[in-house]
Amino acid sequence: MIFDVEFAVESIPGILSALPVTLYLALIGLVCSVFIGLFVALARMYRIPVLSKLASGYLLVIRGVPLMVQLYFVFVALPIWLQDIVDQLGWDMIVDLSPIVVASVALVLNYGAYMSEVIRSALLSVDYGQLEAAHSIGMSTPMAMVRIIIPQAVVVALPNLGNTIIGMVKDTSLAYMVMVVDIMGAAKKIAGSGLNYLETYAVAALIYWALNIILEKVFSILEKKANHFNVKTVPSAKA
């Protein structure tokens, strides 16, 4: 099998042009799984009722079940639910999602529950008496979270952050497979004119590759001034 350079070097530019659409998952992916890990990690932490139980098995499935199967599950159900309901209220509408909004959904529940793991570690890892001293100068539980807790418990949550971001721009390569037109999928389109699968995939790689390299010195330049700044405003024990 020859390599065909000048198809890869072509192919280039058509690629690129998807990557709009893999940094849109990957920021909706980031963003609200985020909110949803919080949201599970206080659940447990706390053990709110219910909620609490419900939590566990959100974790329980979705770390259990691969997230191509996840992808396919939503692909297939979510319309057929959504549609479900708005016939039961009553509204003349057919329910069609953009592939974008499923692999969105897809990505967001899937990620949720890892990052819940991210942040509650990072959590549990902030001494427990600081929020007993909040507690003792009048602070709530809430304000105290988002004053004293949540900085802190950022800092230690960089590291894991970080691999979690990355590995999510990793798998938004599965995208493709519910017809989204993100880099993978850009390849595979242009690779379908001549067959050229592996320098399309090469390109792919690469541009993966560059993508992660740029997240990884990010992260390292956040933990670094992340750990200055516990330096600079953390008293030392002899101080």
The other form holds:
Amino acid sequence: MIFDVEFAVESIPGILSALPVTLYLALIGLVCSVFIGLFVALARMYRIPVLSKLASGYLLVIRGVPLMVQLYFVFVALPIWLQDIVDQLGWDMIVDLSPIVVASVALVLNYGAYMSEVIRSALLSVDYGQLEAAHSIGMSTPMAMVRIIIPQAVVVALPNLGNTIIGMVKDTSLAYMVMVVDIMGAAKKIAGSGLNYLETYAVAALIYWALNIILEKVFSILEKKANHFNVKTVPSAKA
Amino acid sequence: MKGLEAFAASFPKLISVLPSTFLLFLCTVCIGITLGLVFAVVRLSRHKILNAVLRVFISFERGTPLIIQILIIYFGLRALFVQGFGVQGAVRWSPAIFALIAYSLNLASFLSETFRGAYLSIDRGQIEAAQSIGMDRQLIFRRVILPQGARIALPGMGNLLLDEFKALSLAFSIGLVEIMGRGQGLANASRGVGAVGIYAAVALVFWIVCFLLDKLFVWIEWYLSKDLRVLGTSGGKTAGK
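Alternative state: the form predicted in complex with the partner chain, after the form predicted alone:
Then the entire complex follows, led off by the chain already shown.
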């Protein structure tokens, strides 16, 4: 039999039970990469002496190398490097990283770079005059950022942010390569006993597809809301 | 330093798989662009059934991880040929065949959306104007739509092609020996000794190729926008960036 439908249906609960792991990876990836991205974007925009060079170097390295390679690099290098640090500090400890930590680190390193581009282009899209106006009424730059620039930038960033998050959810599937039992990992494990890889991978694909469709819907609703907000403010700003 | 030695030793071995990797990439790009154009034309046509089928297919290709698509094509096509058509030899087929199919379909799906967007961004008035002077549909496509659409689609296409090249690193999961596959083979052969150096070398090879590809795409964009630079301001060269 080419496709064992019965086996595929039976494997659904088992594969779905790994969904939290995938969501957890995506959430960690999102939160940390937004922080790194914001930091990198601001360092580059304000040309902070050493940091902006470091940030540019980081972007240059990360964006030219596939996530898969980064994942394997972190997988082999991180435990060794951490062990070195622990030994240097003189602690009597053996570093034992769980696969999910390795996968998270790689994902965050990778998406921090992409997120910084999303954030930078959004921040740059806000008219410089707004910052000047904020300064003129006595706001400090950080305050103007939080109150004036970032709220407007978020609206601009939404479409790119949506695409990046959708890409990230898909890329969490690589984590099974370093033995994380996420949706892919569960699919591989369940298939392993009867070699029914096709069935379980098809089920996994459907789950990712559903996740993406939901995310797309959420972002299109958010974008509509944001546009509504734009339409209301633009005429009054012109008047 | 074991890592440094492994880095230096693995570098030439990784370079040696570049020609076959490039060949696979080139085939993927050719099939991907052709199929992407076909998909875009169908999506723009008023054929309801084809349109609906393709919309679901493209949504699937864009909405699922590429690695699953590769695995499904690999296991699915093998099962289909061995059990469905009784071709026992399919088990020994090169993973490159399955990789080529999976990558081409994926690239075509993403490109078709870029092409469709480029087509829709061309002013309707231009097509009407071309019709009014008696051009037929093929001529309009060749002389009016393609030159302008290509220029609009190029930046997006360059990014997609770069992503697709980086995605070649996924194919070692079905046993294809490209850069990543070779690197993993080396790391396994040395039982993990110097693996840090080996994967650093893999990263460097990918980085160099991506850097050069990016430069190539920027140059193509700059080259194709020649007529836009006719007025010849001194900063013309930055137009491509």
